[in-house]
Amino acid sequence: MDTASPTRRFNRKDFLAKLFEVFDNYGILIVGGFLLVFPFMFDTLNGSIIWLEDNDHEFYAEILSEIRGFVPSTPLMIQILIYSLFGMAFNILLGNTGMLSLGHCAFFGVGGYTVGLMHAWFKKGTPVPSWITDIFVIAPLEISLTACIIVSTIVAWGVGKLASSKRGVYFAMVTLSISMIFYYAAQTFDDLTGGTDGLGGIENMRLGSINLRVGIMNVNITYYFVYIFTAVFVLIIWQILRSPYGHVLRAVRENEDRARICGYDVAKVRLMAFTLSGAISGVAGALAIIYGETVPIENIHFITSGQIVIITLFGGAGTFMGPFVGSFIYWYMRQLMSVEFVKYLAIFQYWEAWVGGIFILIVLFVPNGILGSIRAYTLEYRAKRHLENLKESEGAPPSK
């Protein structure tokens, strides 16, 4: 018994280490496959509840209804997908380059306002010339999303030129200050942006090339539209981080002086990372307003930057799937507390305080985030096992 139990324990740990290695390498495919069929699963659950109610199986229908309250809805998964992309873009800086930006809400907001303004103004009855509206109506989303990528890239490059030469807290403060300029500009020019009320009047959310309507009235279609866009840009980020440039980013994060001695232009590397991160953040901001068909001014407020910092640290900065895990935890916990838990305890209506408390616990006890801590534990365990195997092969007793 005594000799068998350690063996079982080590085999279990070996299995868990192997399981996380598989998720680390193929997690993007596993999660992508699950998300691909999620709307069908959720619709099946809803359909089952309706069928049970129609056939007088009220007891079972009530049980499934309770279960459905703890299952993320399709609109919630759209939100999770959008902020997963936003978090992965932000993680290019924080996790891979070691740059903490507190102003990424600026790019998220710029992307949203670019698409929102084009759809609000490029239509009949506005001062825009008719030849522009005639071209825009042919492929509205294609044109506005292309413009979003271009504008977000230019803005990110400009902000990066000002901020990327700074280090540490000075870099964070510069990005925060610049983002607040964008916020107060959106608040001041209310005739254009809608001010504190946000930008409404958004119409024609349609892919003209295939005549497909997306938006708040087409949840499943919008889900797959967001899913495809997110998947494309996540694959781009994945390929970039696996490329030699991705290794250079991590070299700059670990030791700028050594990277500079190796011949890399550190300033250019940091600027390129900032521009790439800002451009993809703008795309996430555009996707956020396509479903809601409105641009809330909160998208360009500091609170959005705070959200993405929390989301990234929840999952684990520096891990590829960390922002997705963080986004799921953040939005799912928010939904549970404000909708389900509040039925039993009114104190859960203050979900911000609960999320803040969870964030404090993660920072104190799991500083690498959930996936980051699991990875660190797995690597430490595998290194220990490798050392023990070497000692056993040399005839030395294994360490206890």
The other form holds:
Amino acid sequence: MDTASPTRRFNRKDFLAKLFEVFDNYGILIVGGFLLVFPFMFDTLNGSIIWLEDNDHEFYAEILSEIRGFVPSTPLMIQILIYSLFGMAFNILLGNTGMLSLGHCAFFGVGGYTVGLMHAWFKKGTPVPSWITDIFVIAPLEISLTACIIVSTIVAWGVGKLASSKRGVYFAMVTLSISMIFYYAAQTFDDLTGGTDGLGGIENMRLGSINLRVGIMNVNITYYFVYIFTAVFVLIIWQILRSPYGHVLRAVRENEDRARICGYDVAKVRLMAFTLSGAISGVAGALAIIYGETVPIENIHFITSGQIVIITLFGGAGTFMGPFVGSFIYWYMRQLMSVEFVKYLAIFQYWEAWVGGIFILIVLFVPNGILGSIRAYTLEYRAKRHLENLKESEGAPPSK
Amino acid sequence: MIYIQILINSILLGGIYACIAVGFSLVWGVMNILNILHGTFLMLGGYITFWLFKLYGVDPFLSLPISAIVMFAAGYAIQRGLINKIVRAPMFMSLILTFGLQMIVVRLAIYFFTGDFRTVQPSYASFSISFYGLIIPFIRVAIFSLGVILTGLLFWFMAKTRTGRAIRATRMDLDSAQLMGVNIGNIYAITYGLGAAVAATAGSLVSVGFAISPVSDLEFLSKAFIICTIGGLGNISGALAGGLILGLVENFGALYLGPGLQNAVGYVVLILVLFIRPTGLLGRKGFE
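Same protein, different form: I have the form predicted on its own, so give me the form predicted together with its partner chain.
Next comes the full complex, and the chain you just saw is listed first.
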């Protein structure tokens, strides 16, 4: 090294490593800030297209509408937000505790069904206790959401109690089997859940306390509703994973026996991680039905589990922002292929085949996921650099 | 009388179930990968039989070797070209890889074959033997016996031939097998190809007595999954036992709980088996 203090010199790789570290630790704030203003930006784009059309700038209006096709719309962002929350909840298990659950669709579906059924129950005119109606005005979505959190926590605890004593692939099999039992139950008791048609007729959901209508008619309001819920729960997950408790989770992932010898009750840690993950997945499931105003039975089918495993691994299991990146890319590409690309090539209507091809490329070339690979690269680079520095300081003559 | 009829149906169903599961169990046991493509091989085998019958009038039972050979080649190529690259990685890597392949193949199948349910209808499809009020359809008996014969053939292959011994050795101890001069990459590819071939043959059998469509592959996959967990991994007699048990449980479940919960019963049994005997009913740790 030619300079006396190599640490002070600007280094591009060092800078990238630092940037990644900042993004993984505080990226949630950056992305959250961007998402907070997203609907305004989308509305501005829409508004300017209309303005250009009104003022006879057909050419510019056309260019802008072409661009708009490649900008994720607000409904798509709602989907992305929900699946980010779901993926982050899933990542508590897969990335941090090292348990691959193939049955998270059970909680996603149960959360959705709880809110849907509660709403149907209120709509049927079942008398709500008077102390609740004193506080809330009508169709109290708050009660449904609270009930959803409680129910999905209980279900997750029960499933976790059963499954978390198993390890590795047996854990995956037990969770998968339980979720399939839930699926067949939802399919069979169709007078309650709507069966394969899905549970419909849950329109006109209102936040009772401020009389705010959410649903497919009010995109922006729903967006902010979902945004606030997602933000609160993501912050909770963020705090938990940064806390000493999060370190215990990772200790269990790395070496279970050693964690046990250090005095942690491993079975309890695994059960708590599973319950936490399942409960937050339930919230994500509840949010997913609020925009769609219906509970499709696919929410509780294995396909949803597969989707979330792939979203998480795509972004990078174990990195905090991984599920968000995975969810964004997954849904955005899906939208692009099935709406935009299909205009030019009909073969793009089979977007699932293209997504499948991308999975294969990921597994072969970036097996740690996108953020996971960047992290592995930066860690390796920094380790190498640290060693170089050590060698240099050893080789240099001792300073006075 | 209805119980005996259900018993016969269950046993006839169990034979084909065993045949569906045995390839999956082999691949899982030897390579420790969950092969999502298994159901797809089954579906493709069924389509080979269907198109050969429809376009050229080939008897469905004569097209079994064709679908086996074609799918063996496909499986060998997939394992050699793709899965061998990540076979030592954590299990979910192969899960995603095969899932990606499954998505591609199924969409292609929908594109070329359309999503309709198809079934092969040879002239002898409706023959049946009946005595004392029991009805035994001829074609189910044929499928059952062919399924059992196929499973037996695989058993013989694994027990007696040199390649079979190499596969078993690889399963028991990878490093020692490698030191004894077993070409692991080739053995893995042969195992995968065998799994695919057996699956395709089972698919050909299924296409005769039952119906197939490009999207029915996940259903076959879940059956295979349940059966080989119940019976024990990588264990051919276990697959046979698991198939019979699943056939019985499903048919009696349908009788008592209705057709909706029939499939759920299989999963309940799976959970019970995992808690009572995690290695499966006939499974022994580390041995074929």
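Positions refer to the first chain, counted from 1. For the two forms, the rigid core is made up of the largest set of C-alpha atoms that agree within 1.5 Å on superposition. Predicted, not measured: the structure shown is a model, and the values here were computed from it.
Asker: With the core fitted, just quote the Cα shift at residue 389 between the two forms, in angstrom to one decimal.
Answerer: Residue shift at the C-alpha: 2.9 Å.
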